[in-house]
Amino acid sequence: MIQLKTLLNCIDNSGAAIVECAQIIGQKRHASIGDRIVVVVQKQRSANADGMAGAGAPKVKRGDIRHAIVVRTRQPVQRRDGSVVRFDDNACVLINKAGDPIGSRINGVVGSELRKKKWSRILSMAPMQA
C-alpha cells in the first residue's frame, strides 16, 4: 500500500536510490504491486555503487520527477491460488513516459503480479520473481 509521501527504493541502475511517492496514477487511494506512481528523487546513488563505474553520469538525479512501477510491498497481497505473499521493503523501478525503464538491470525480486498488469519488460530484466 503505497500512498503519498511514502519512500522506496528504487532497485535498477538508473541512479537514484531512495524516491518519494508524488502522485499515483488513476483515481486510487493508494499503489499496490504493478502501479503506476509519480515519484520524486531524494537521494542519489553513488556512481560507483552497483557496477555504474563505467556508465559515466547518473541517468537521474537529486529532485528529478519520473514516473515508476512499483514492484514489492510491505503490505501482504493475497494471490488467486489463496497464498499471501509480503517483501521486506517498498520498491520500484523508474519508467519514462513510454513504460519502458530507464534502467538497464533490476537488482532483486520483484513480485509476479506484474505479469497480470503487462510489465512483461521489467519481470525480463529481474533476475528473480516472487
Second form
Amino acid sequence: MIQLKTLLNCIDNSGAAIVECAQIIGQKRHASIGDRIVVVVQKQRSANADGMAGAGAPKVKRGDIRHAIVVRTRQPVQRRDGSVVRFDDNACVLINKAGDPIGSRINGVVGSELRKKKWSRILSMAPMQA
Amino acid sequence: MNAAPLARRPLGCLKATLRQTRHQRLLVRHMATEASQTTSKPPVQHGFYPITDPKKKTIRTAFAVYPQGTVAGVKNASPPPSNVLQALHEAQIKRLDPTGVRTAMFGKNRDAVKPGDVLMITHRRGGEPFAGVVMSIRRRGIDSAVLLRNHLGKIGVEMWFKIYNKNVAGIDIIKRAPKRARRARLTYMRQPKHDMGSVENLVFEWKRTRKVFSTAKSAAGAGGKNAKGAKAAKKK
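Please show me the structure of the same protein in the form predicted in complex with the partner chain, now that we have looked at it in the form predicted on its own.
The next block holds the full complex; its first chain is the one shown before.
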C-alpha cells in the first residue's frame, strides 16, 4: 500500500538508501508490487554500505526525483492460487524513464508479482524471489 | 354498424375481420393462463437452444428450457439438505485430498501440525520450496490455509498457503516445536524480540538427516509426493 509520502527502502546499488513516494504512475489507487512510482531520494547510501561493495560513485543524489518499481510491500498481496505473500518492509528499485534499472544489482528478496507485471529485468537481477 | 356500408365497401369486411382477430389476440395475450388451459400444450422440448450468428458462425445468444418442476418456488421440489455447505466442503476435500493425508496433517489430533512447528512447502510450479515457522492455521474446510514465516536475506517474509491447493506438491515437517505454543496465532513473532529469524539451518539439517536415513532413490524424490513426505516426517 504505497501512497504519497510513503518511505521505501531502495535495495539496488544506485546510491539511494531511503526514498519517498511522490506519485503513483498509471493508476489512482495505492501502489503494490510491480507498480511504477515517482520517488524522491531522501537518504543516500554511504560509500561502504553493507552488501554494496564496489558500488562506486552513487548514481543518484539526495533530492533527486526518479522513477521506481515497488518490489516488496508490507501489505499482503494475494496470488491467483490463493496464497498470500507479505514482507516486513516496503522496498523499491530505481529505474530510468525508459524502464531500465539504474543500479546494476539488487540486494534482497523481491516479490514474484514482478513477472506478471513484465519486470523480468529486475527479477533476473534479484538474488531470490518470494 | 358495419352492415350498411358493407355493400358499398367490400374492403370494409376485411377491415372488420382484421379488427376481430386483433381483439382475439389481445384477449389471448391478457389472459394467457386462461388461453393456455383451453388450447392443447405443445410438447416441451427441454434443452439448450443456441442462436448462431449467420455471418460469424458463432453463438450470438442462447436460452435453455428446463423440464417442469425445476423452477424455484415449485412446491413439489424436495427441500435442500440442512448442511449443504458442509457436504460441499467434504466433497471438495475428498476430490482434492483423496488419501486424507493433509486433513490428518492439519486436523486436531496429536500428530497434527501446530503453531510453532517448522514446515517446508514445495510448489508444483517450480521455484524454491518455502520453509518457515507456522504462525497460524486457518481451518475453513476446503479453504484451510497455513501461515509460514521465514527470513529471506534479512527480510522477514510471510506466506499463506492453501493446504488443499493442487499446486502445493508437498508439505514436509522440518521440526516440531519443543514446547506447545500457548497461543493459537504467534503474531508476536513479528516483533524483533521474539523473531525466530531464518529457518535455513533447520532445513539444511533436516535435508542432511534425510539423506542419512533414506536411500538415495527416495532422497531424490523428497518432497515430490505429498503422501510420502508427510509420512516420512511423521515417523520421526
